[in-house]
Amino acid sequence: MTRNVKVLLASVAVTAMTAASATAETWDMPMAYSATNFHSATGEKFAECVTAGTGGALEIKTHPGGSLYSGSEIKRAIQTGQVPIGERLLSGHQNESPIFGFDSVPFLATSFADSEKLWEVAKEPLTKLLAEQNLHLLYSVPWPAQGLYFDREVTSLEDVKGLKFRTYNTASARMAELAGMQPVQIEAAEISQAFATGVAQGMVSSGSTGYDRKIWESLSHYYSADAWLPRNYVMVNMESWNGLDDATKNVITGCSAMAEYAGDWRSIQYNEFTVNELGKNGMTTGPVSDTMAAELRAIGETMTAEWLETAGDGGKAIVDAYKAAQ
């Protein structure tokens, strides 16, 4: 089945839901970017979705920015029932299992084709996994690939040595060390006041998240390098889930498969447009030089040792799955 006949048939299970539930029901949803940013967007169309197709009988509410729970506080907010429902970056919780870092490979997979075909091979084990936890999987939609922002030129790992990096999984905090950099972490919310005062002096990214925090006004330079995708998730407290009617849980099924669908393109789109007004508001933009390419490639490769031997045999099958499907 096609994606475009999946996200069809989502379309209809949300149309065919006629009856509401007397009673409402409302959830605050937490998510750690601004609102607007494209993840940030893409769920508060997925919560206008379910509102309208439950007739108003759930409600769901974003609270973006990190306003509700910080970035850092939100998986165990839903897990614990806290919150029912919230948005994470999974990578930034691999220190609980290696496999929550599959998408930060490097290297791995650096387009959104790649990253929707991981994506693919991954889904089964995370869910099992989230389920292990508490926590049923809705939708996740890709960042665009990982660049490098600093503010100073580099031209290779010698120029970086020393300097502050602002890191947000156990990826980028790895690749930071290897590097020879500090990692410093800070969540999303935070970064624009971290550069300003210099608590880091660089960090690895997305155009759309430099663009969101105007990072243009501590930073100069950034540096396209095809890193990884990471993704954001979307799910549910697994109690929340289960005391859930089946009618409604296949209208939030299917605006998920929608929201999934239009948060890619919307990743695709965004990063072309933020990246360009990078440049616009005074950076200078460009790929790594290819001596840094292939110091990060060398690094890149010691990471995906390192991964593969901390996820075991799991790991092994999500890399090996995806390489048989490239």
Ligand code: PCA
Second form
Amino acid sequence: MTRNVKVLLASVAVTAMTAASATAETWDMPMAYSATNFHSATGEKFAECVTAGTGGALEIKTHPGGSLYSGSEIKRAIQTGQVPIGERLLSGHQNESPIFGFDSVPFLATSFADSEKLWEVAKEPLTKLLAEQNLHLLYSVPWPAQGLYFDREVTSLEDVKGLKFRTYNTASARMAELAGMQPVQIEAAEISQAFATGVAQGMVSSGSTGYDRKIWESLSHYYSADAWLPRNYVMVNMESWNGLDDATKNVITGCSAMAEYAGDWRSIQYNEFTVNELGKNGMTTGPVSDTMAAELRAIGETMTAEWLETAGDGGKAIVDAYKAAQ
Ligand code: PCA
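Switching from the form predicted alone: structure of the form predicted together with the named molecule?
Complete assembly follows, chain above in first position.
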């Protein structure tokens, strides 16, 4: 190699490094749930996929556990561009649009397979609705089916009247009210303390969140009820999305498809593992009693009628398309 070529190569290398560092960008990605939770694991793998796929030009850094923004703040932070990307449970924003509650209509979709079918028909209207809110939807992963936790044995709704009940969205709060309990809205990241200090005596959630928050330290019973499978959604600020070149968008879209697929599997596996762990840590686990199941179904019918009423044609179209796909 001649001296001139060496100099040329060195200068190309320096230019390339400068170009890479000039365009390299880091996106902070707030997430609301424990670092060990399967949603956080899925987000972490998604971030690695984008970082590797763009050769480091776009690095995504996840911040689980509500450490950057708490769950209730994440959507607004993305919409307003305080952060470019993040994950949020959209049914926590049903007050903005009833459509966000489509995944928490009681007993509409009660298994992973049905949740998947419901998502297939809801994906398009959800994507449109989010675009109107300055958000580009990337992927969505379901929580496992929701069951009931209490600090006592419960065989019918008579046993829960007047209890303080921790909720996380409109549906969980309405269920509490209709069951004669007092709803208290608390983010998952805060529940260990809430239960330890008696702020609440029960909740509706998955085995996953009970396990993540070591709920056996305060509560004694977990009853599976298959009420609904709420979903988390990963979204990008629309200006941040539009500012990307096509190659980067393609990498992100590909990583999102893989994340959604892998997230579904993690949800199924983590559910089995965590419900077993609740038992191993001393909790009584099993299905709700027949009486309670019937009472919950009746509450579910009321809530379904209420949701269809408020969600109008858009809501009805999702439910009709889902039923047609069965
Ligand atoms: N865990 C979350 C939402 C649904 C779930 O299973 C929570 O309890 O906040």
